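Listed next as C-alpha cells is one chain, alone, in the form predicted alone.
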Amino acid sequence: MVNGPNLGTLGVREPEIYGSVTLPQVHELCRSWGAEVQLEVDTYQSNHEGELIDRLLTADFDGVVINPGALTHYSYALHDALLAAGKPAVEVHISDVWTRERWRRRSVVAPACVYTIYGRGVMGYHWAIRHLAFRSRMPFRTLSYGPLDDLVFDLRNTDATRLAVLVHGGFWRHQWTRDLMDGMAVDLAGRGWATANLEYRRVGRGGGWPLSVDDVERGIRAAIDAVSADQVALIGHSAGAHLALLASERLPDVGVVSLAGITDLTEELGDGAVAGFLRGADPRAASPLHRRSFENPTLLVHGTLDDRVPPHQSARFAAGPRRRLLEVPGGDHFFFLYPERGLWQEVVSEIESFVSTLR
C-alpha cells in the first residue's frame, strides 16, 4: 500500500474532506482488512516522487493499492513505473474528486491500474484491498454491453449451468461500483456458478431513474446470451436489489434474490440518495411495491438489524405472489457482501436452494 504527497498529514489536513483519522491509523487498519482476506499488507508513504518509483520497482509484492495524492494529475512516471512492475494496482482516492475542482477528475496514473475507488473515505482502502484479493482468487472476463466505460460486467465461470447476475447497491451513487459484489461473485463461482458482476450508470455519472433499469436490463440480457445456463437469477443488494426488480419486469423466466433491497421509493432513504435518483419523477413509478406488473418468483432476504433500508420495505413486497421473505436476526445492510463471514453462509444455501425450484 502506497500513499503519495501529503497523505502524511491525514487527519489534520482538511478534515471536513479528508476525515480524522490519521495515517498511521490507516495503516493499522489496512493491515487488519487485509488478514479478513487472507493478505499481509506492508505499507509505504513518501513526499517524493522517486522514493515511490523506487519502492514500486524494488519492494517484493503482489498488488498494489496506490494513492498517488497530485501526482495523480500529472505523474507520467509513477504511470510507468506501475507499468513496470508488472503488478495489479488499484487506485485509491479517500475523497469524492468528481465533485472538486476539475483538475482532479484527470488521472494519468489510471491507465495503469485495474481500478479505480474514490469517493468513499478511509473505507476506500479496504474496498481496494478486497477488491485485489478477489480478483487473484478466481479469474474473469470483462464485456461490455453498451459503449460507455460503465456498461459492463466481469464474467466467470462460463461453463457453469447456472448464471447470477449480481446488481451491487450504494444507493445509486457513482462512487459505488461494482467491486462490492467481488466476494459474492467468487463465492458463488467456486459453489459452481456462472457469475456476471454487472456495472451500470450510476446519479452522477448520467444514471438515475430511468436510465439506470434501462442498463441493468440490457446488461441482464447480454450475461444471459453470453452463458448457456439453464437457471438464471437476478441477486441484487440495496438500490441493486431495487434496479434488479424493475429490471425483471420485462425478463421473463428468471428469478429474483432481493438482498435488503429497496422497494418503497415514497420513503426517502440514504440521506437525500431517493431523491436524487428520481430527479422529480414520481416515486410509485419508480416503486417495486406499487407496480403491479411482477411475475417472477422473488427470494427477499433482510437483516433484521438494517438501518439503511428498513426490513419492512422487504417484508410489505413479500406479501405478493411468488414471493418469499428470509428474515436474518442479527444482520445488518452489509453482511451480504461478506461471504467469508457466517451469516452469509446461512443465506447462500436459501438461495441455491431457491434457485433450484427455478425451470
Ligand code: DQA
Second form
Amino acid sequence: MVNGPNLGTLGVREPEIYGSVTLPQVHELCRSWGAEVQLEVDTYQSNHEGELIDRLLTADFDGVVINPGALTHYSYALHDALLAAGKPAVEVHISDVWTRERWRRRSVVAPACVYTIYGRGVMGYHWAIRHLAFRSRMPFRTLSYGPLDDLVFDLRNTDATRLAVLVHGGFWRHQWTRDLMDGMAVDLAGRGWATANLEYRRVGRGGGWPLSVDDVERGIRAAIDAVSADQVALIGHSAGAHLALLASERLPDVGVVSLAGITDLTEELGDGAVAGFLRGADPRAASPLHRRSFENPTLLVHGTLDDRVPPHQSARFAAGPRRRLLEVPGGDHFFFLYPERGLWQEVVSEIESFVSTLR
Ligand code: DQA
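Could the form predicted together with the ligand be given as well, to go with the form predicted alone?
Next comes the full complex, this chain leading.
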C-alpha cells in the first residue's frame, strides 16, 4: 500500500475532508483488513515522486493499493511506473474527488490502474484491499452493455448453467461501485454459478430515478445474452435490491433475491439518499412496495440488526404473492458482502434452494 505526498499528515490535515484517523492507524487497519482476505499488507508513504517510483520498481509485491495524493492529477511518471511494475494497481482517494475542485476529477494514473475508489473516507483502502484479493482469486471479463464507462459488468464462470446477476448498493450514490459485490461474485462462482457483477449510473454521475433502473434492466438483459443459463437469479443488495426489484417488473422469468433491500421510498433513508435519488419524483411510483406489477418469485433476506435499512422494508413487501421472507438473527446491513465471515455461508444455501425452485 503506497501513499503519496501529504498523506503522512492524515488526521491533522483538513480533517473535515480527510477525517481524523492518522496514517499509522490506517496502516494498522489495512494490515488487519488484508489478513481477513489472506493478504499480507506492506505500507509505504513518501512526499517525493522519485521515491515512490523507486519503491514501485524495486519492491516485491503482487498488487498495489495506491493513493498518489496530488500526483494523481499530473504525474505521468507515476503512471509509467505503475505500468512498468506490471502488477494490478487500485487507485484510492479518501475524499470525494468528483465533487471537489474540477482539477481533482482528472487522474492521469487511472489508465494504469485496474480500479478506482474515491469518496469513501479511509474505508476506501478497505475496499481496495478486498478488490485486489477477490480479483486475483478467479479470472473474469468485463463486458460493456452501453457506451459509457459505468455500463459494464464483470462476468465469471460463464460455463455454468445458472446465472446470478448482482446489483450492488450504496444508497444509489456515485462513490459506491460494484467492487462491493466482488466477494459474493467470487463465492457464488466457486459454487458453480455464472456471475455478472453489474455497474450502473448512480446519483452524482448521471444516474437517479428512473435512469438507474433502466441501466440495470439493460445490463441484466445483456448478461442473460452473454451466458446461456437455464436459471437466472437477480441478487441485489440494499439500493441495488431496490433497482433489481424494479427492473424485474419487465423481466417476468427472473427470480429476485433482495438482500437488505429498500422497497419503500416514502420512508427517508441514508441521510437524504432517497431525496437525492428521487429529485422530486413521486416516491410511491419508485417504490416496489407501492407498485402493483410484481409477479416474480422473490426471496427477501434481512438481518435483524440492520440499522441502515430497517427490516420492515423487507417484511412489508414479503406480504405479497410468491414472496418469501428470511430474517437473519444477528445479521447487520453488510454481512452479505463478507463471504469469509460465516453468516453469509448460512444464507447462501437458502438462496441456492430458492433458485432451484425457479424454472
Ligand atoms: C487525495 C485527493 C487528492 O486530490 C489530494 O491532492 C490528496 C488526497 C485523497 O485521498 O482524497 O492529497 O488523493
